[in-house]
Amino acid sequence: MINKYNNSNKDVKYLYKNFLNIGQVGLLDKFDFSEDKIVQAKKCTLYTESGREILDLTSGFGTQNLGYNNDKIISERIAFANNNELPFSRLFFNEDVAKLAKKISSMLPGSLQYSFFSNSGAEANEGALKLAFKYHNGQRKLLIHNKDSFHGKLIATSQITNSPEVYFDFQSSLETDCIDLSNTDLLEEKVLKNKDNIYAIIIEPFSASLARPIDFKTLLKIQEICNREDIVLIFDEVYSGFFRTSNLFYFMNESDLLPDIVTYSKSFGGGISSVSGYTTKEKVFTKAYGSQKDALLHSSTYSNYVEESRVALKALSIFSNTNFQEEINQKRKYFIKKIHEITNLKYVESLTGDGFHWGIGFEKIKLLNLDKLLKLLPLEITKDPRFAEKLYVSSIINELYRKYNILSYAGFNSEIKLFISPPIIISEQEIDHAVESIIKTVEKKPLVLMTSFVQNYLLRFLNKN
């Protein structure tokens, strides 16, 4: 591979450290992949400057369901630019934005009809919260969210993210209550105590940060309570949408489920557009924003952006294609069958997930066995009560990359898991390579993996200095 850019990887790190994020450099520098520079990406493969071909099992954190640089998506964007089309349209009606709203509505069940398009999943969620609040005309004040939830890192969405990853208490803008929504009796109790004061419940039908679905019986009961009490039910499918799980959206696996609002992002933009959205029922939208007076209460400069809408429309045309769906169904069946081969490994405690997103939980590591290793590390790092678990999963990630040219990642919610989440277009050959490599890696003793990880990091650190 030829480096198309002037700066070396070392130069890029310098720029990050001095102009973007010092801490991010420190975090990523612990891994071998921090030494590589990606110069090209196609389908499920990342190409490094040094000539390595890396199988990506992260899907760009959910953005690359269609694989990197899908030909149809790229062609659509190039055609848009070559034709000098109007990229921004606020005072003129635009065909692409209108068609996108109609298309997403046609792919969703029931009366989910009106859409708003923003830039990120967190923005889509905040837009949904505003809509729900306005639906009740500000008369209800309380928002309910789930234990271990993850809805974003903006001011409002960080308040309804119940994960150790967002540990800092930023300024408060919402009146919220976090409860275990799997306990519907507890929810009934909460509703009774807050009669006519809860304006919305937001929940992830499939939690990507835990790789765990909520059972449909529970979701149906929550929906029943919301319908009875006129509480707006919001399904956050930002990560789980567009066939990341076993349907277009996870909730669509149960025909009787229908939220008042569904939010989405990630692969909505086909892997190259920063676009997200929510779609809501006609009755919710018209009551909240149906008048001329209220029409512009929720907007931003880059909302309903034309060029992003064109690309998203092309992505939806791919996702809705019957032949594509049949092909993906076959890949999904094979992937699920193969990934379950991991469950019998000695150090694997759990395997949870759905579709193309799975999380592997490992047995707890005892610090008593790590005395010599801990002496090599900075004291402040080892004070983390979950340090040993994080170190073990990190060592697996590093080994997969170093030895098998596989990029993976981990989640650090209430449970620490290794995530296997490839593009949904992954081939059977690539699936075989991924599963075989994971098995070979996880079969190794944890202490051996962790020692290798720490030694590699220290050697790189010493060579730099």
Ligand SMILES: Cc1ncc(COP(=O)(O)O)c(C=O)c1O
Second form
Amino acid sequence: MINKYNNSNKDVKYLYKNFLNIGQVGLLDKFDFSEDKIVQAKKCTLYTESGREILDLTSGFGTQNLGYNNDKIISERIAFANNNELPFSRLFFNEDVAKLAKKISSMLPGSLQYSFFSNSGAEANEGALKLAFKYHNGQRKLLIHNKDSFHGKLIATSQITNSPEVYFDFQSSLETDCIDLSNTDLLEEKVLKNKDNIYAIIIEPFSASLARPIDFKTLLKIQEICNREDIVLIFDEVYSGFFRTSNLFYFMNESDLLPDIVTYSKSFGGGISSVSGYTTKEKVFTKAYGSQKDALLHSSTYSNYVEESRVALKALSIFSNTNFQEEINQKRKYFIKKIHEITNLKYVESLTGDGFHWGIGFEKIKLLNLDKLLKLLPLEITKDPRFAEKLYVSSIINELYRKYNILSYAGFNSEIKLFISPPIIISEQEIDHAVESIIKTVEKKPLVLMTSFVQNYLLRFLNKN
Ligand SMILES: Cc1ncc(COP(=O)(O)O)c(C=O)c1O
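Show the form predicted in complex with the named molecule, please, because up to now only the form predicted on its own has appeared in this conversation.
To see the whole picture, the full complex is given below, headed by that same chain.
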């Protein structure tokens, strides 16, 4: 394996500690993978400097649906750079950006037509919120979002993210209300009390941080209320898009669903471009930004960035290919069948998800037996009321990595879950290896896993100091 880097992992950690994020180093240091340096990545495999081949079940947090360093995506990017193409200017019309907008519209149902491209999921959502607010010309003030929602961490989006992971009360920039949108009677009450004041409802049709879809009946009811009251309905498909779940976008599984705006990101850039966007109905766009006076009310320097758009266009050509879709359909069926093999395991309480994104919930761990273990650890984290659950899931992640060369991750929203979310191009052989390894790991007693996790950490810590 070629090592393209000069610095050791230790040096890089030093730089992180001193110039990026000291706490992040502390968090990742608990895991064995923090000792490894990844020198190459291809398809579903990460190659470490020490020669290990790691099967990635995280998809780089949803960015790598097509697998790491997809050949077609890489070639497109290289061709762009080699030809000295104009990467950016706002003063010339660009064919790729225009084609990208047409392409995404052609892949979406109904009248979803006008797009705006940005660089992150949170920016796509904030763009959608501004558009919805402007659609009502600032006359309506209230924005509704869902319980346990995750929409990003910028000033506005952190305000509509209802997860303990984003707990700090930053200054508010929006008038918002968080309600349990699965209770549509509650929504009706809210609408009645705020007649003509709600400008938008934003919701994830499939919540990646809970690995749980919202049922179509509920989504259809919310849509009916929005249509009736002229409330802009925003579907956040930032995580669930591009076949992470069982369709291009999760909402497309129900043909009668059609939001006013859909937002997306992650694998939109084929795993390489940091590009995101929203697409909206013609009616919404023209009313909000249709005049010359309003045309530039929402933009940023790198929005509609040409090189990123070219790569995204390539990604869409792969996602829309019917042979590719057929292959993914077969793979998805196999993956779903296999992943269900874990449901009857002793410590597994729940398995939820769709397509290639599944969350495993575990039985609550009793703290009784953990006293000795807790005494060994720094006090700060043990004060967390969900500490035992987090420790257990973390110990599973570490065991999967140490013993089976598998990278997985967990979510700490209102439910603590182990996520299994591989690139959608994963092979059947890799699926078998993943499921067998999870079974062997989860069959172990929680206390054994947790003790080994803590011991490992302490040994590494003592060795270093
Ligand atoms: C549903 C959803 N919306 C928005 C975001 C924010 O995206 P970003 O981290 O690119 O800002 C995320 C990130 O994971 C997400 O899962």
